[in-house]
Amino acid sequence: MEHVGIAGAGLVGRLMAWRLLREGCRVTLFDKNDRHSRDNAGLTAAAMLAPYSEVVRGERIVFDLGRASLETWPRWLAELEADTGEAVFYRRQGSLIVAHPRDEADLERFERQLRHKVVPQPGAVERVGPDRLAALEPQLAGRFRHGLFLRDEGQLANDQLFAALERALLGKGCDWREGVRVERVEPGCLVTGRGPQRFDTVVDARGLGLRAEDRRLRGVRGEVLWVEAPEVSLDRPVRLMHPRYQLYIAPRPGNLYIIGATEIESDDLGPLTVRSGLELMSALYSVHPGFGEARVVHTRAHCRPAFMDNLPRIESGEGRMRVNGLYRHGYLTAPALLEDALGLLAGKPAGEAAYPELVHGGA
């Protein structure tokens, strides 16, 4: 049985460890934090699975990864439930993009760019008027004249996913080394403050923690609010067009909503700024006045790792692999990307990967 060492217990590290354990590998997982820490980019996200929404500002390959991942997530989540006995919230009822009258030109421009980049499947992108919008989200009736309904998009609960992966890893015998910082990754070896730890293969999934060794990486700061809004009832993610950003509102069970929009070129890991908080809350209130009585449950801010082209990379070498640069598309792209990474670890030639353009040598 192959013994794999993984550096980093974020989204990529946890998913990789879980899939490898299911394949019969021994796994040792290292992370600088304890497993309950909230200091993780994967927990500062709404975990929306939105390939159409994201392709306008991204590359076509992100759309392709997202479409493939949308087909993989239900299977993986069913397997995770089988391993843990608990379901992770997952919903695929589409998403809505709306705009206030003064910003409708931005909505029209967004639709043109979307249709220019991809040829949607029939019914996947629907321009809706007041009646159809009210049928989809009754509480938005009369608030917006037009919108876009993106039928195939979805979402999941990232906090529930992290907790379920923790249970699955421990239940399958993962050797989880908490509070151990990996200082260097070498072929078949993870070097920590406690000395070198040797394995058959190692996977570097440290995200922005790799930046000291790889200056190609940069941090992209994201900030989110979690609010409890008993007066609001939305069934699907809603995005609000704005001249400077797209506000997104992702509903969760229990009248909870995750709100975000900010995307700042910064390595700052500090708390949410006053300016960002004011912008998010004022835009949120403009979507539905019921959010005015919402209670802020908590705020989070973190930095996502990105390369200059904003595309993920799998770097594979003898006894060592890196998976990094998922940018703001971690949940959207991770399953499809990791299926290629797992294939490479199993000996599949790089040229036979589903996305060979993302596979590089020299890890």
Second form
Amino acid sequence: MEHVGIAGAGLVGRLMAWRLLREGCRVTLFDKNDRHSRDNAGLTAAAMLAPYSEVVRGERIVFDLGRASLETWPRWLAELEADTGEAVFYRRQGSLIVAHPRDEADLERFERQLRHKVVPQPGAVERVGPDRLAALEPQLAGRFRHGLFLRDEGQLANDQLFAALERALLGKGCDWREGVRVERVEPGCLVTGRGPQRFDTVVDARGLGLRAEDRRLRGVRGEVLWVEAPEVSLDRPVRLMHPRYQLYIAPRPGNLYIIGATEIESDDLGPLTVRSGLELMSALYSVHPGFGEARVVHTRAHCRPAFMDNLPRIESGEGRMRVNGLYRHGYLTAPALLEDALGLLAGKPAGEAAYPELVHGGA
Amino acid sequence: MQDQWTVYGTALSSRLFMGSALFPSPQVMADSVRASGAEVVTLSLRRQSPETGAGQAIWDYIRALDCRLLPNTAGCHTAREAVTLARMSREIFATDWVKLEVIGDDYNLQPDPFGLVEAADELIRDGFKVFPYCTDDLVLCRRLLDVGCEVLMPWGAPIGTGKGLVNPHALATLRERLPDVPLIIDAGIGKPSDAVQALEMGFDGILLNTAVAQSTDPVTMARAFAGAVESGRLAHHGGVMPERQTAQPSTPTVGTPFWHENP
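Structure of the form predicted in complex with the partner chain, given the form predicted on its own:
Up next: the whole complex, starting with the chain shown before.
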């Protein structure tokens, strides 16, 4: 039975460990934090599965990965439920893009760029007026004149996913080394403070932890607010156009909403700034006044690991593999990306990967 | 055509300055800058915790473009903030060039003329070479020159609006009254024809960001602007013919029988 060592228990590390355990591998998972730590880019995200929205500012391949991942998630989540007995919140009811009247030019640009990059399936991208908007999200009735409905987009609850993966990993006998920092990744070997640990294969999924060694990687700071808003009921994620960013509101069970938008070229891991908080909250309030009385449950800030082209990379070499640079597209792209990574680990040639342009040699 | 110009003693051949914000990725930004032929790139520190160096990765990447850097004070609302940020930028990027922005209105990102003159004065005394982002007001421009600015960057329209040159009359007045000052149109340029217009009018250069960064294909748009700027500059040198009210045949009509002529 193959023994795989994985460095990093973020989204990529956890998913890889879980898939490898299901395939019958032995897995040892290292992370610098304990398994309940929130010091993680994956837990700062809103986990929207929004290939159409994201292709507007991204490359076509992000859309392809996102579409494929939307098909994989339900299957993986069903398997995870079978492993743990608990369901992870997952919805696919589309998302709405709206703009206040003076930002309508941005909505127009959004749609134009979307249609330039992909030819949507019939009905996947729908311009909506006040009536249709009101039918989709009654609480937004009368608040916006125009919008776009992106029928195929979805979301999942990332905190539930992290917890479910943790249970599944422990249930399947993953050897989880908490609080152990991997300092170097060599072929078949993870070097920690306690010396080299040998495996048949190692996977480097350290995210921003790789930055000290690889200067091509950078942090892109994101900040989110969690609010509890009993007066607001939205069924699907809503994005609001703004001259400088797009605010998103992702609803979660129990009248919880995750609000985010910021994208700052910075490695700073410090708490939410007042300026970002003001921008997020004022935009939130402008979407629905019911948010005025919402409670701020918590705020989070972290940095997404990204390469200069903002595309993920699989670097595959003898006895080791590196998966990194998922940027703001972790949940959107992980299943499709990891299916390629798992194929390579199982000995499939790089040329047969579904996304060969993301596979590079010499990890 | 050899067509160099000079800002603060530095000779430049390209008449395009490029901003580095709002691109889909740093890679697309770098490719666009190269495609534009720009020799000067602006960059912003404001939200990157400059005191901790947290933006190092992107700064190193922009440095590697091998362009002259023009750090800006985007996001500053008072002279004090702008001066502090300018000093930090000078240390981080080892340049005394600064594109001075003091914003008076947040939604329009409209310059605050009073704070601008105050900050420019202080920075020039401190040895900076200030490129002020200003409105097209002649008196403001004079005040900026009085405190020692050698280059001015009047707006075409508010930042990011892409409206082009909304007040060509005021801009033409500036050009006419300040014939020897390098004038760079900053902000508001939306399409290459706006750039052609600015260069035809005799402006020395333009600064672009949103028009390229938020276009559908930034690298292609950067090339379009490179061509537009060259075309506009050539037109300026070529001397644009004056407009007139009546049509004038380009072929002389001396040989045409009078009964064939229109009344």
